[in-house]
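Quick heads-up: it's one chain on its own, the form predicted alone, in structure tokens.
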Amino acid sequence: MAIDFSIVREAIPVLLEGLRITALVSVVGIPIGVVIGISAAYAAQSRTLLRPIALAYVELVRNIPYLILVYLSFFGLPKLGVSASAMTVAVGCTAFYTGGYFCEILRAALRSVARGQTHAALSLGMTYWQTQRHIIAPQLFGFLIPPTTSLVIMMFKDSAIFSVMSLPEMTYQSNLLTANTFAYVEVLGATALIYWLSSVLLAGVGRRLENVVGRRTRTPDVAPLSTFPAKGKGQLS
């Protein structure tokens, strides 16, 4: 059976319109999730009542399937008297899930920095937050970028779940197209290609950021011994 490329050509503009919704959910939801994750990570490291709350939040994200969370939010919120559109639920679920995973990524990065640096900074009179801002945070980017890139790609692809609540993102558009044309191979193949290209683009941006941060934080090479002047007469021993 030959592939009908005319269907692919007709499907691509519709799929790109769905990609716009997918990208909008990701662009709004993921940064909000990162902010939530930062707050949860520092709460989990504290010795206050916020610590068990933050840890419970992470366990919730780890152990509840994403699809169940989306269903609960979409059908459960109206029962609580909260009216929210499919777009709002999608952004909220993306932020909620991203926050849980980014919390663990940041906690791992914080543990990668030697505690002696914090103790040294505090002993010099810096406050805790000054230490985090000027000493710890600049070292974290190298640890954070690779797993954060993977997280962004994962959340971008998982946005396909929002098709179950009729959000017109890319997978939902492909479902409509296949229902009308029965051209599953052409439409789903084009959809998979767009997801793949988008993920490759995101991975490329992540690698570029990693290289830029790596150049800025790399320790200058120590000059080889041969570059130092040899001792001679008249030089201090």
Second form
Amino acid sequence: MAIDFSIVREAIPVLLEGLRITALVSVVGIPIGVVIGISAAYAAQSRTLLRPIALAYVELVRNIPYLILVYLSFFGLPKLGVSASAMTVAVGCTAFYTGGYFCEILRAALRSVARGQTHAALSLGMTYWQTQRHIIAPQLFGFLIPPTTSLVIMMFKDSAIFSVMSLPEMTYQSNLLTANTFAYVEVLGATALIYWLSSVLLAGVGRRLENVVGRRTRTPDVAPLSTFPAKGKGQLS
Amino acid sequence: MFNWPGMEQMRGVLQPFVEGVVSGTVITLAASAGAFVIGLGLGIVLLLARISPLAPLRSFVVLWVSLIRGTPALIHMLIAYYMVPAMFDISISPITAGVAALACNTSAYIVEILRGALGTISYGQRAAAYAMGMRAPQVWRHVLLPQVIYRAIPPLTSEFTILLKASSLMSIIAVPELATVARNATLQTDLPLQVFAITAAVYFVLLFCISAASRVCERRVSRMLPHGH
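Having looked at the form predicted alone, could you now put up the form predicted together with its partner chain?
Full complex below, order starting with the chain above.
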């Protein structure tokens, strides 16, 4: 089948317009999610009621498909008397999901920093938060950057799901274009290509950050093997 | 504001949905399992290509992995259902397209998992096998693959849970799996909160059981593997 490049040329500006919305959702949603994730990770470390809440939150995020969460919020919220635009729901879902996964990443990173360091700092008379700020946090970045890059790429890609609630992001624009032109090969090919190039770009930024941070901070002795290690092992307290 | 219908009334309204949930769950599980098995087979073939001495084969796998990991699973569904038939002038049923998309998607992640597992097997084993006069296919069949699969069990189960979650995207191309059943039920009953909460609960139970099983598996595997090799 021949590819009609005039359709591709017409489609690309429309798709890039959609990419702007896709990027906007990620740029707003992911940082909010990171903040939620940090709070959840420290809540999961505490010995209060916050701990089971944080753990339940992580389990919810890990065990419910993104699409179902999006459906539940987009169609369910109005029934609860909350009116939220597709954009708000998209940002909210991105933040909710990022939070759960970032919590797991941070918990794994915290576990990777030797527990003896916390004990040493505490016995030197530093408070808990001083220990976190001056001893633990500077060492975390080496552990955090690779899985966080994957998480950012994952959330960026998964924003395609917001097309189901007619948020005019890239996949939605692509669906409109194919519905109008039936040029599936050209339009879907261009869409996939734009997603791919953006992901490659994000991965490149992640690698650069890794190098910069790797030069500044001492690299951890043991690289984290997996983003999601088995739970309940060596809880940092 | 929010209006909970009476329990009896709600049960009556949700009755067809509750019946549909069973068939939807079966399709979700069957399609995920099928896609996983195909993806695992594809992943093994891709692994062999990835470490073959032929540079074009290796670069093909690198490109395949990068392309699939860099594009959304939703786009894979659309490509399998709309773009591939348009390219080759064929027609594909939604379920075939959905399973094919999921299998291709998961194969890219599986090949990286297997490559990671292969990296943990010391080169000495291969050298020893060759020294004993085994040929390359024998070395793979009897020495490497069993260990690779065994070591890859924990990450593979976690990949399966990701695949099961992604299978909900098949609702985009109208495969009658769990998410589609739920979507249709909300259109009929106008009870999206209840319907999607039940659906989320079903997925939660399925996925929670699988991850619990994977944790048990992981503990067994790590106990059985010798350390250092």
